[in-house]
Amino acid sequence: MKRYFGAIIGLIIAAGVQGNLPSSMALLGAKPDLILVVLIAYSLAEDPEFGATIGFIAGLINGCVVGLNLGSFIVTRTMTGFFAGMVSTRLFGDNPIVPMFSAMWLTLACEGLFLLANPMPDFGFVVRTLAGKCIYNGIFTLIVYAFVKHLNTHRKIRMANARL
């Protein structure tokens, strides 16, 4: 359960900071998703049951600040969090550029699966904001992975420094 609260803290958080966000750092008619960079960047750092357990909560707490497709929301945050768990697993070790390439097609899958259940009108605005998110996503969820794998050495650490 330790292991949960601080991604659960940091997911708020992101809530809180993205529901802020000024419009002027739109980029191509799109916001960054700090949630979805929050998930994909501990994702990314653990494996594919703490993902998809922090893509349910990221999803929970996605759709309740949007306040609409609440199913939708944690349908795709879940797989999103399983799917980065897996790759964590299954493609790359300590490569700092992966993690930013890997959230960009990541957020590109999320959203994708979230238009397939909720399609919009205008299709040219859609693929526009997705580059957009994309880009966003993979710049800050580089920093955060980053952040995220410094707390989990430094954690590894004291654990074997208790043991002796």
The other form holds:
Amino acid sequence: MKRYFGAIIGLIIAAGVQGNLPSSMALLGAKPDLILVVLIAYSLAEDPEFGATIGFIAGLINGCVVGLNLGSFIVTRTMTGFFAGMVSTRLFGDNPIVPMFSAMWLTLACEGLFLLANPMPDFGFVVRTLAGKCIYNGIFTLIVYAFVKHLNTHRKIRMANARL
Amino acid sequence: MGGLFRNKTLLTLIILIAIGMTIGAAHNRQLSKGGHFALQDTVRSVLAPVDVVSHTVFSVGNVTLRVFRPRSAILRENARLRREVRRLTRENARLHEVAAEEVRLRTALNLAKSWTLDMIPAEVISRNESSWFDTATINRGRQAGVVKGSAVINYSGILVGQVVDANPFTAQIVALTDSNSSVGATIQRSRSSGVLQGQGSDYLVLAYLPKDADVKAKDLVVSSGMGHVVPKGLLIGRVVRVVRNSIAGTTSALVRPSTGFDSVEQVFAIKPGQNQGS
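Now that we've seen the form predicted alone, could you pull up the form predicted in complex with the partner chain?
What follows is the whole complex; the chain from before opens it.
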């Protein structure tokens, strides 16, 4: 339960910070999607079930904050969390490149699914924004993932000590 | 099928997606009815203090960064501001003349004072929470009288968007540039009316103009007041290009908004169903 609590707090903080990121930070017209970053980083460090649950909560928060397309946000984020959790159980090692590239393709898949349900009129804008977002999310996930991994290691050490 | 439901992880995913779709459908139903979605109100109430704290931290950080700017940048800004003051002083004098003339004319016509709109001041506390929507959150909600559909203007009276949802303490506004946004608009000079649609980019399209509409580049575009949601006569932007399709017999215009949504901080929400001077 504690691991869920940490992730939810992370998502709430990400939602607060997301709306205040300066516009000068935009790369190709896109800013990092911090809610998605926190979701992917936590899910990569855990399992698919955890990822799907946290994805559901991330989608709920993101949809409520934006105020539009709540269902699309929940479904796409739930699936993204699930697949991110699968990456951790099927692919992984501790190579830092893996979470970065995983975050990039997961962002692409998540937003691709979202855009299927909510098409945008300007194709150039979509491509540009997706590219910027993937790059940003990849870099930010690497940082957040390292932090989450560090927390998890400490938690496991504490639990092992308690058992001893 | 039995194997599928024995797999707990997959079953969790399917259940969560089903719940998500149900919530989404319920939310859409409430939005179309103009009602309030209780779950969204709850989540927003939890997030509101985080938004306010985050906004305060970023504002303080921004001010701190400005304080420690190099001297050359401050001198450049000072020179720019002096030029701006001179220009505004001239403009102010001219506007005083125009205002005095307007008072004379209004008195003569026995009309009510302008800008009798019921406006609620608010501050933008977060914006663009998703790359796909031009939305923002303001720090006034239903308790302050903000309702869904309220027009939102900046301090200069330029229309920037509309309230898409109002929670008890906050409200979400959607920018005119958002692809979900459309508002009735008029070319100020010729009074040709159409529907101004957001494109998800920096420009707006004024569509459904009459095919022989008198419209040209640099024309001012104002709200038409059609539908009695957005008040008439609010400045929106200027025409940058006119597109006439002789085959389809349509005319549309590309419009640049007079203010960028990213720079909007202090706003006023205007309740629907009002007009200037009404």
